[in-house]
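Next up: a single chain in structure tokens, the form predicted alone.
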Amino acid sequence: MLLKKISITILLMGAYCVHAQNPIIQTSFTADPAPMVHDGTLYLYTTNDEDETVDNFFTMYNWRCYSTTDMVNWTDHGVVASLKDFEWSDITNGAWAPQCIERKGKFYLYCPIHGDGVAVLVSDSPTGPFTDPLGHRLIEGTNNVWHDIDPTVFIDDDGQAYLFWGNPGLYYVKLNEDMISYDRSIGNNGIMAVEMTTEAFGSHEGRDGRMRTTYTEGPWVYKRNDLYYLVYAAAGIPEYIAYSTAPAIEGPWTYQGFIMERAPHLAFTNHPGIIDYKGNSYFFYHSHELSGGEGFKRSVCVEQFEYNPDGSIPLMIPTKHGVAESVSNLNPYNRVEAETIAWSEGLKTKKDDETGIYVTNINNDDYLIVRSVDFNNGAKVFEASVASDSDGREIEIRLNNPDGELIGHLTVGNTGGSKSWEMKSCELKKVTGVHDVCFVFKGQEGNLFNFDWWRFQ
């Protein structure tokens, strides 16, 4: 499998495994990151590039969600929304860059459907299930519905919500308090167009030789210290990331320059997401390194950064190590979902109604790493929920990387089937303190077993 082969290339040295963080998701191809903080957890909404493309183009049917409380381990919540949720649309491919926001206990997921404009879903939970409250698209009245993509949503300090979107133009509406309608008394039936000036967005020479503003698509709007930021994919194909600032959400915008320039392992598209979490600032983007350079199979990455004293954003270099340190440690004495992963090799995740999300596609020598595991005064027993249809399968529990110190091995055995879950346990060499933990999977050829959760005792 290509995904596995590229992971091997990236992780040639065992010691490097401890530090590799980008891309942050290895079990699926993900793009267009949209982070949201709620109740102490950072949720990350992404698009989903399928493993197999159709007609050598973006092949995207679903939106996915991941979460973290430490910025190094990411829990997979699977597909949380799909094009199928919009029964009024006949588009079957084109689940493009979304963003989610919470208001008064409801979560609103703004979804661009390529060829059907911007729609909205709502849920009582950040991980769904999401439902369609309108039965039709949200945005009506722009000149070209194919350009109505990449929504970004923002609620200002006075409670007024705004939705921006667009390629190659930039538009916005003032959302009503219900978040699923907008004030139609202004602009073009409620839609305001941002003037595309050099002062607002800079300029560059397009592929046709004409000068144009740098703004391309993928806007991301937020406010910090009374200054409004508009971050966006810039300068055409291949895309850079640039930003502008303004004293008010409606402008005037002033171009500030690039945040991230083109790099060999970045895809020909890019999409920003910026957020503060637990006292740090993080910049999300995507690359094509995990797929070996396939621009239609992208993967989300993240960099930690600091604003300059004047509030400007520094130029960032995309790295492989990503976030160097966790913002909190993982408690291994609570049940930990197996799909909580810092780095993995060769694995996939799957979901069913009874079990939820679990790790599958496990082959010999595949592994997953969780970082910053705090054993405190010591762990002596390891437990895991597994399902297998044959004997001769094991999990090696190692510290730090696949070649690290072996502290125990769990015999999986035959549980009666790949969906027949049993809790297995094994004794450990006592381990204390904070470590990265690597689960290395052993067995003969084929899908060895499925893995649902684990904990230490």
Contents of the next structure:
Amino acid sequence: MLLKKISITILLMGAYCVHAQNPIIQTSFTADPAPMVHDGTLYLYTTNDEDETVDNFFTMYNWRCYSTTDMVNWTDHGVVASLKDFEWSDITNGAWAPQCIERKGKFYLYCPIHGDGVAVLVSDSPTGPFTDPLGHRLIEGTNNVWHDIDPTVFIDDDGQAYLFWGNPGLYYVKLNEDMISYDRSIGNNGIMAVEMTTEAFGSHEGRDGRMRTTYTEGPWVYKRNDLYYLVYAAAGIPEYIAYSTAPAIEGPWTYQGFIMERAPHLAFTNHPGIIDYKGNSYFFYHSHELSGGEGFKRSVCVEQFEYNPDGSIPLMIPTKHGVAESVSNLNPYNRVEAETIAWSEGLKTKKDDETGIYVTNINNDDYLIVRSVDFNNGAKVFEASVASDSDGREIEIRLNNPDGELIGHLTVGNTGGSKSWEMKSCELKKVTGVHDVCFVFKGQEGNLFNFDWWRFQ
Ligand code: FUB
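Switch over from the form predicted alone to the form predicted together with ligand FUB, please.
First the chain shown before, then all remaining chains and molecules of the complex.
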């Protein structure tokens, strides 16, 4: 009996390691998740905590984007916007929590510049390039640029768009149809301040002993079944996630309580993003686990959940395994970008004009896993686009995990340089059905090679 128990525990531990899915991005530090579904794909906009923290504070210059069609494999689109896109702003560090929305084929990315208010960028594609349509900030207004962070945008059924934001106050404007200006005939030159009552946002005792509402920052506004939801970081610092609901977007809001409590591996900030995709509901947040507990180096995580029958949101437990099941399989017979990753160890991604995004910083024994790969009736050949400046490097192709069954190995060889891309191929043990696939990188020293895309035949 005891033996059975021990082997079950070992089995579970094995499964746990293999399917570790949170945080969902391991190649950069990402925070402040903002999911958006467009044309069957879920795009995830994030902030980007730099690898090197300056002056023990948030060090954030860029906004990044990732996408998925299965909720387990995430394709890295790199930096899609940066503080440099706002020529009028002198701020060089402060690319805080954004949100993107589509309207009439244009994508509007609302970007808070910490210390310089909320700005907007526009693009014809969800992954950019984004440009600044205004040449000045969008929100002119609360006379306190610290308040003007964390925009969340929402288009109601009647077509009226709203932009909410703020820490520790909560404000909103009614955006005009162009999405880059707002109705200035209401409130304070267009800006409405939400009444911060305890009925609306609950109450808690701050660190200074004063009572206040739990609302802190990071609002996320949406509507479901005629009920308006406002989810936010609460009772900071450390922050929990709480939410309020209302019968109308203007309120009155009613406090509904915490939905993610503090946990040791969560950072001192947290930030919600909620979305439905392919019939499931997902809750995005961030933790500091990947950096080993550094609050200025956070990483986005996701949990699947179900609303309670009365529409309330259940308590979210931050897990290691995250999303257990993919919502669709990956077709390995189409070109797959190497930066499509379910889990990786040791890798980074880079972007250049010629190649786009590729996987780099590859050292001996680093690996990447792609999940739910559907080989169907069988793959016999593996092809990959790689660039290397020496011989003696290879990719082991294994099933499931770095120690899984070896089905082939690709000799990378010297292609003439780390930007000289060549398509290499190797034969495989025949593999059929659906598997997770693990590419394990082998070679003697340093940065072994770069990896752009792969495909099975
Ligand atoms: O990431 C910088 C700030 O930390 C965000 O704007 C807040 O929501 C908090 O996550």
